[in-house]
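The chain below stands alone and is given as structure tokens, in the form predicted on its own.
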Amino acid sequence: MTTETRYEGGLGIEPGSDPYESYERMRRDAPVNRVGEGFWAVAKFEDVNAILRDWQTFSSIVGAKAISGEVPASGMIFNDPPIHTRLRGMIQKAFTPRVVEEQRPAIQAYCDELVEKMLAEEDPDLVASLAYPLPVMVIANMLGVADGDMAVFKRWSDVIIQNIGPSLLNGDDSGLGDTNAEFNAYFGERLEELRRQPDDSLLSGLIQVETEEGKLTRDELLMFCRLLLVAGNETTTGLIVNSMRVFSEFPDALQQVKEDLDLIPVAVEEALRYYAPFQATIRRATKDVELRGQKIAKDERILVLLASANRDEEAFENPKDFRLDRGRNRHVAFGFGIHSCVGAPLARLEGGIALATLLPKIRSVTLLDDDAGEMLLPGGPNSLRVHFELE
């Protein structure tokens, strides 16, 4: 016989507070606990890893309308094989090692320009000056819309991120209507232009690519654009913001990396572990299942706490420390299994180049708007004032 564990008030996280203390209590006292009607949270690394690798038991089809059969599951992120396999196989073409490496010169040029302008300001907004425009410039270039309105792209991205929860979990997509219409009109017109006159962009290449399953449909191509523009930039934005947050909290680590820039890849991985760009992902139980003595019923949904898993004391030695000598870093900031982040190599490249460009020019960084609740939103805060002490 099992006793159902539940934190009153959901995850037990006060608005505006840092959730990592709550995650620690959950790992200790209630690693699998009910946080709402038909909803669970899983906090430990071992369980998070097991859930992410077992898509047959823990499905990514979590939308209310898809579960009820009202509409079929759509897109790549919230789908399972074989549909997920087909879409990911095509989208992966945008993130082959060769394609990612080809972005290096543009990323470096963007970083040089953005960092110089940012450091000319007294207390710049890190998000507006570097963390947001860098990945959007890169993605826009890959999509062949480098002449697009970056402010409009950001507005679309923010609205989509803010409405993922209601749209998926409650089937309420009313907050997305205008944004989806604008997005589809803009990129739909771009698709038609590329059909008539192909260019060397990735989007043009995907329009032309054909496999034994056929070509991507218009809806699938629009999904690809949405995925790149939103997920493709939010992860990098969060990585850059969180790297600066880490270096403000661990100034000795900043000095260590400044003295040896070859440590940047290690610092990037540790920053991803320490402050995951996305705190959690969602799965749905496809059958009744028991996890750590808790009985999760078929079709109940599970909040898979990536950020908590990355601080699990049983998986990482001294997880509260930011360590540049951690060695093999098994963090799950980019997920795991068939749904691991397809854009992770690009995010790592962008984050690494951004740090290599910025760190030699500064002695220290201080966050002026360090609101823990805002900092840990998906992709990070909408703005973050910082003070750099320059070399």
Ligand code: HEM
Contents of the next structure:
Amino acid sequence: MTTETRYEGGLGIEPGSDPYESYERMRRDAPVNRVGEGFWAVAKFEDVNAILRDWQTFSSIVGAKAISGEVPASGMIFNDPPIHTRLRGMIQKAFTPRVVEEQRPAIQAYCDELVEKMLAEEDPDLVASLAYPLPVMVIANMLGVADGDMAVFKRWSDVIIQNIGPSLLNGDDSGLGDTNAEFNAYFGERLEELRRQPDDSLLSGLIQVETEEGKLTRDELLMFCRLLLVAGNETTTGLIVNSMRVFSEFPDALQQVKEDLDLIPVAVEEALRYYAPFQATIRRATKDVELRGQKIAKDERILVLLASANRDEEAFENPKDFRLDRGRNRHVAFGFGIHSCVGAPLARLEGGIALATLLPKIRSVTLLDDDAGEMLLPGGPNSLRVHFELE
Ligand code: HEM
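Could you output the structure for the form predicted together with this ligand, given that the previous block was the form predicted on its own?
Next comes the full complex, this chain leading.
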């Protein structure tokens, strides 16, 4: 590896260009690549897997203030054991396969309603009509705030996502404005109501969850609400958008799935591999390490390119093909290791029901105002007009 092959100062992705072309170049020329001061990007499946597996060497505590010890690392996703283990144990208790499966009738009802309205429109906006509202309705229902204001949730979620870089990495919360305060006031009040009068919602369950280490604190409960609203929404929006993107590019696969709807779970997995909704996560080296001849120093941070790993030629046969016969699909769209996605069963259920509702009604889908560069954003594009040819 020579410095000439590096893309110092960035991922080498031009705005508006297809990120997968850059990932391919990285895997070929600079799979462990210094992309900025104290920042690396890792592009190959094997390395991505090894990093996610080894949380002792590659920590999820990546925030500048947490690294310097100025503030303790908070939350679950950007934390390590033992705090992560405690929080994850608690959320899993309230997030069991049974709880997820119980959402099926509500998800089906939302899908029926949203798909019918969407297909009544000429060239609808897929994001506004289905991909955004479905996950937000589902999570709001699970949090017991189904009557809440979707537009407000969307605004909070967008602001939090847009500021995740500066607020997490540099501790700069200035872009968040009043969002955290508004969010905490809204859910804080809801928590008080549920303490007084528990119901069967996920949030009420989380309040009741008690393990040997005790109950979740108010701050931890608010963190979960924020995590579920943000992590659970934009990504599932991305899954729905990306499934349609795949079917617009591979119309034969669409026909195959239409002819055999039992292929839907396989199609969902392959769509997750093909266009990962959450393109990258981040880790910090806890000691000096060497990876493919590159020396990563203690406390340097690493962009773990999940989307690139999922197209690695050494891990997947013909990775640029969308295939329904891949057999075991070991994509890392949901991450891997101790932080692997808690919400994966819910996302799979939502994606599957959305496809099962929509596909029998359409012959083809064409994306009308596509911008490949927006795939990099966690929820994909903010709007995407599509043309459906109806059955
Ligand atoms: C297609 C949709 C989704 C994708 C692609 C996705 C992706 C991911 C990934 C890659 C991680 C690991 C991050 C890391 O290792 O740093 C993760 C973690 C997580 N996800 Fe998801 N996610 C999706 C849907 C959801 C949903 C629906 C929920 C909840 C309602 C959710 C909740 C979480 C939580 C709580 C974590 C943190 C787990 C931990 O730190 O142990 N996700 N997700």
